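Single chain ahead, by itself, as structure tokens, in the form predicted alone.
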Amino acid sequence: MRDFFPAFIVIIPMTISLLAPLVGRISKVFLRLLTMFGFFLSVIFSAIVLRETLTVGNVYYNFGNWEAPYGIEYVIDPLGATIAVMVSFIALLIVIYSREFFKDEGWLKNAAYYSLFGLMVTGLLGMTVSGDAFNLYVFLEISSLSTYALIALGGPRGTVAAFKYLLIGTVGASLYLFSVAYLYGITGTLNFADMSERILPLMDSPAMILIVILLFLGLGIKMALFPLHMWLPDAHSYAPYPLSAFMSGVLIKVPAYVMIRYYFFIFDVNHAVLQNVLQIAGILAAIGIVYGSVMAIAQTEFKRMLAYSSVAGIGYVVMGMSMGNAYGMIGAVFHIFNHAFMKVALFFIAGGIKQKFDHIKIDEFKGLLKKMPVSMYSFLILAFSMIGLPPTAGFFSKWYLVNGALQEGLWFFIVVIVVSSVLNAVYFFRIIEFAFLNKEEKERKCKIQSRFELPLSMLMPIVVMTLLVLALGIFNADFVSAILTSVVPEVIK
């Protein structure tokens, strides 16, 4: 049975997925019971596949008996289970959490949001075990289409956004499929390992060169790498707010793997078509730190903030990765982790003010902290992981980018890091200003009448998510020699 759990991480979402509008026609709290169980399930298969990774090796599963590199294969890593279980882990939350948000809604939306958001988690988790470039594509356009359709679900603005989206993510979608088919005319295989051997005599070749830049530029829209990050904004701010989470998250989290993984383990990361690349890509992720920092002060709503700020976080991922030396490597996957549990968990504050006061613009946030100490303390040490204070993971995996750029005597990215951390504590002080220092002016009329500051529902996740964030940063040391360590590949200094 054991042996079937690669595939089982991506049947079940899959599976919910389908049975959502069915189940949801017959029960609402039925559905979400359903979901949450199965993403429950995702969890388990995907820990008890990282630990046999950790202990034995790669874990590989092929469909239907079929050797590769003839039939579709997953590959599991230590990395790419540790991804796994963060993204079927931080979906399990998000379904908690949306309850409060669709619990009015009828039948048909209900079974809509969960069904779509199923078909989403499936495409994530289906690119991060594949281990076969054309199979990575139709679960990337699995987990693209499910989005473009999720974040109309946030009303009029909503469906603008995700049309904005689906244009500028098609074709980043279509320069990946662009390369996958220059990979397979060159190499005349699509499974990543046959890959890798087949290439390394490639590498000077002119479609090399065309293959990489589509891939950095089909990947970079995915993960929103400034400039090509102009969907967004719009698209975190207007999605339904457990989705504008999981999207900050996740959703630009495992593009980024990908990226990591095809550059590092697939190519010859020291070849100068690669370096050329990397280089170029480390100066526009320090021009998107320092500008998603920046638009993030302008900014008047607490969402659109944490929306531009997310332009700013993939952007210490690819700095670490354009470095090329472990230190670089482990800050720009330490980031993956740590920051999607900081994004998500402000995410779901934010959403937490909003169906609580019905407003969430910054000026707004005065005597916050009476009315909700434990959504205002989880925020407070969350800010000060953004900025990169210790004990907190923010300040750890920007102490490894700093190590590596000191490796590599790039200055300029340590300037960048500091001014980022000097803009994020200025945006983040003057909500802690707004929130914990001044007196509320009016009194502010509750939506939501509950026991607790916030139901448990979604008090509970940003609980949750704000404790990580503090574990992964007090044991950062056992996480990286655990899991980071074992993965980084040898051509890295």
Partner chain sequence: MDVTVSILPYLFVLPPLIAAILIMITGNRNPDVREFWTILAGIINFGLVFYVYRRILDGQILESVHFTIVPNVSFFLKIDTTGMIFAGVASLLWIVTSFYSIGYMRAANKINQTGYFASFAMCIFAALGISFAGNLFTLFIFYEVLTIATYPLVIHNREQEHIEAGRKYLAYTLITGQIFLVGIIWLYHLTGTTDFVAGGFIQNVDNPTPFIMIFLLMVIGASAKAGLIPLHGWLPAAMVAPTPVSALLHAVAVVKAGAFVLVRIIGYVFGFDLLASLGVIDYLAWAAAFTIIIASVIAMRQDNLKRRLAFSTIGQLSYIILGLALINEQAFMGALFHIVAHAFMKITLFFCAGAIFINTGYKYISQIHGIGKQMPITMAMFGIASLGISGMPFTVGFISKWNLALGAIAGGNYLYIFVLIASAMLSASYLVTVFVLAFYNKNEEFTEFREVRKDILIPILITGAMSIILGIFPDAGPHFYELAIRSAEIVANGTGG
Given for the second form:
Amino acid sequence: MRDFFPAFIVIIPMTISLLAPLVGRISKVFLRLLTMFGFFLSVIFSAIVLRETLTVGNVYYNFGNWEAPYGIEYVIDPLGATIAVMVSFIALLIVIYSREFFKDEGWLKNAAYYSLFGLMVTGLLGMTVSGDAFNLYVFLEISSLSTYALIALGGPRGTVAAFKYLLIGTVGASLYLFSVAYLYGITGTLNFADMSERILPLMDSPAMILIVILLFLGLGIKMALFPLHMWLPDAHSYAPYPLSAFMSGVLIKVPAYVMIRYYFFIFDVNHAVLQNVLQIAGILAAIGIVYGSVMAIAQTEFKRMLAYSSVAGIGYVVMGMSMGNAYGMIGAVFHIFNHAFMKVALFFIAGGIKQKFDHIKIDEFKGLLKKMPVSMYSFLILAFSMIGLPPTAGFFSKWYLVNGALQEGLWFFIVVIVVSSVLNAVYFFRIIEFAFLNKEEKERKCKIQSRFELPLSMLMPIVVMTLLVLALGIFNADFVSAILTSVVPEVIK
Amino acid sequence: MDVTVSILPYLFVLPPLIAAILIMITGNRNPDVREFWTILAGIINFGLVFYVYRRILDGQILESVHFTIVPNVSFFLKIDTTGMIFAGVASLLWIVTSFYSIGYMRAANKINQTGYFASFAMCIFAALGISFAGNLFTLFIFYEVLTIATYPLVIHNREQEHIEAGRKYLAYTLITGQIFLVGIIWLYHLTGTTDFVAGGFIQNVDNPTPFIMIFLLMVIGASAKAGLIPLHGWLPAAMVAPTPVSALLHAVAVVKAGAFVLVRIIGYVFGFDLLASLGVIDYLAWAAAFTIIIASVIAMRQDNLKRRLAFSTIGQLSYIILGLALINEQAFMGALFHIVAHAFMKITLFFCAGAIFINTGYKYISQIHGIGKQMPITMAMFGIASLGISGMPFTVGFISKWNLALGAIAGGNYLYIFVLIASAMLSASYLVTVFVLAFYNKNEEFTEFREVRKDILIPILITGAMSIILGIFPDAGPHFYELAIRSAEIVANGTGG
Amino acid sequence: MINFLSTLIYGLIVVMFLLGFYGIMTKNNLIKKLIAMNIMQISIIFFFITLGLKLDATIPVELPGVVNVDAYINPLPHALMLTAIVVSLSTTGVALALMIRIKNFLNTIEEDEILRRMEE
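Form predicted in complex with the partner chain, following the form predicted alone:
Let's see the whole complex now, leading with the same chain.
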């Protein structure tokens, strides 16, 4: 039974999403309960697998009992397992949070939403556990296709944004597939473990340059790395709120994980080709951090501001990766988690404000503290974390990243990190000023009635996420030494 | 030096934090409750100062348990002589200011008092944390907490002017805070530790350049809060805050935190010998001397009383910085004691300014000529504190400045003595004149005013009296003078943990 | 000759990919964009198939008496490409569905027109 756990991580959400239309026809309540239960199981199984990877080592599972490298193999290393835990946990919270957004819709829309969401999570979880390059492509497309459809739930603008994302996303996936074809052409295998052995003598071949660049471009589009982020602002701001949260928090992080996996675990990262590409990636990430923050300042809509700040967030991850040392890698992975929690919670709060008062623009938030104290104090903590004030998690991302940059003598990065903290302060304190300091100008119309400031299904995820950000900050030493030190690849230890 | 593991550091730091939380929770229901929490926490801290200082004077160091916060770096608090000085001043003045605040805020009938008292307690929490921080990392955490906790106080009245002052304050402190952080991480990267050691923990300096850079980064980070020109811009702007805030925070907790961080950097991170060999310390001394003169000149031209006091604060803080930058035992001791001396004097001045404002509604010096007849006690205290600031004997200001001057002579820096004397003259001219004009002129319009209400007057009397008592018996109360001597000795000789 | 041909094929594949990419970027009509996207995807399918090419070999079904591996072509690229075709097909399906909705909402599938109408 235990041997099947890796497969369960993927199979359970998939089953759920296939059952969803049937169950949804019967009852919306059952549908939600079923999805929640499914993701809850996913969290449990990925947590068990994570434990196993930490104590025993990598976990393997051969699909259909075909031995690797002939069959499709699932390989879960500690990094993949932690990402899987994060993905399934956030998915669970998103399902809880989604209730208010879809409860007035018909059964079909509900069923479609939960089913597609399940598929999206299946794809992302698949990407974290798959040990096969082509299988990873299929999972990538599963998650992307369901995302396109889900974004279209956000009305006309959402549909146009979805179409735009579909075109760009397909280019990204095609570029990834192109590089997989090349890899297969030169190594003759698709299995990661096998490939990592066979690729070493081939690192000098000219094809390697093309492979690394194609991978970079393909995954760069998927994770919205500057300047390949064109799709992100529209897709994030016009998608339904729970989905924006998931996209910003998780969807753009998993490709970053895939990139780490290729560059650091499969290829020889110390080779000149990779070093050059990583250097370029680092510079792009630095520009992206500043660009995303500046664009975020220029926005008037809260959600769009958060979307641009995601561009900056992914910049941190890539920057840490590009440093190529243990501190940078810990910083990058830590920021994957940290940014996921922060952004999901911020989008949750944005959605709460939208549902309750129908506010979208920042200058409508005047005096919101009186009406939504819990959300606003959560927002305060999250904003501090985004700025990077101790002892929130954001500060520690910065700590690791600056340490990594110092180790390599990359002054440029340090300047960028400092500048970005300041820019973050500018756009978050603007909201803090509106919400905390300004007086309410006119009576607000409340769209939903509930005992607390928001229905519990929305308030609970916000509070949980905020507490997680705090906990991640205060207990980061335990988190880092228990998990993250074992995700650092051997080559850069 | 014997290091004792104890929970006292946490006990010391926690009451304000708990008070802040309790005020936030219960404050909106009943104003008396939130004042009760403030006073209660203040009394606890007051008692702790007297309970702890003996043990510190006896050479003990009380260290809390370590709590690993990032791998290899722990969060811990440590009560030593130097920390005791700042914490003692902050605690003693907190309780006085609390009484004053209660009177002031009731008289002024201000809004948002819950947030006010809670932020106030948070600021004290941060100031205590800064004084007891055992390493740079812990110190930085509290330093940033202080930045954020002061912000609600600056923007207290929620009008456009305040919000702009708040932005300015954040811009100065957050940016320099980030620069400070880079310095800390760089130092950690080079030395592998950030734990304070008296006399400096940096050893084996092969290549001085990075250490010079680190020193400059850290000085930028610390001196923005200490109001060193050209990083002083936020301080006069922040004077729009209610007077008790200006009094405690912009004369004691926040700006002194900046100065205290410099104490730690110079005495406990780099140490005198290393700084002397690096050769950067002179720049800091020049900047401080420059600030002393310029701030005094600017102060003379201010008509707004609080702004004049703000520039006086900027100048006086640079005394501390100058004393530290002279890197010798005597000057270091003078600088440490000036933290105490200036705190008592400047808080008296601010209290008086607040009393005048509450009574008359006037903010400008030109408006209050002749007020001395109606408010004799207040203005008398103002006079004592002004004389103290300009270094009159038998006031506390004299003792610290005397030691600073001795330190300057010991270092052979006669230029700095000239600066000290010039500045004393200037302070006399811009502060004592206020006092003189208040009694010399007559103003018939003022007949309606009377002495300020008692709950405001008593704190003024206490701090004013302390300014004299400490001037005559510098060891009165928790032996600040002896603590300063002890710290300077330890730092100069590099003994002890 | 074989060398030249295979180089030519790879060159054509790259040209095809870039053509598709060019179409996606420049065409105004969403249907044309979609066609360009398909062209681009198919170029990669060609690429995979070409990788599996082997001269003088037969389909990978075991013939009696022929045990030499060289006699069979590699079936894996073809199998993979079946999956890729399915993916491409479903992408097209989703894209068409989105397009129908855009047409319903905005009554056009010209990009500049869409942007103009969304402004209103």
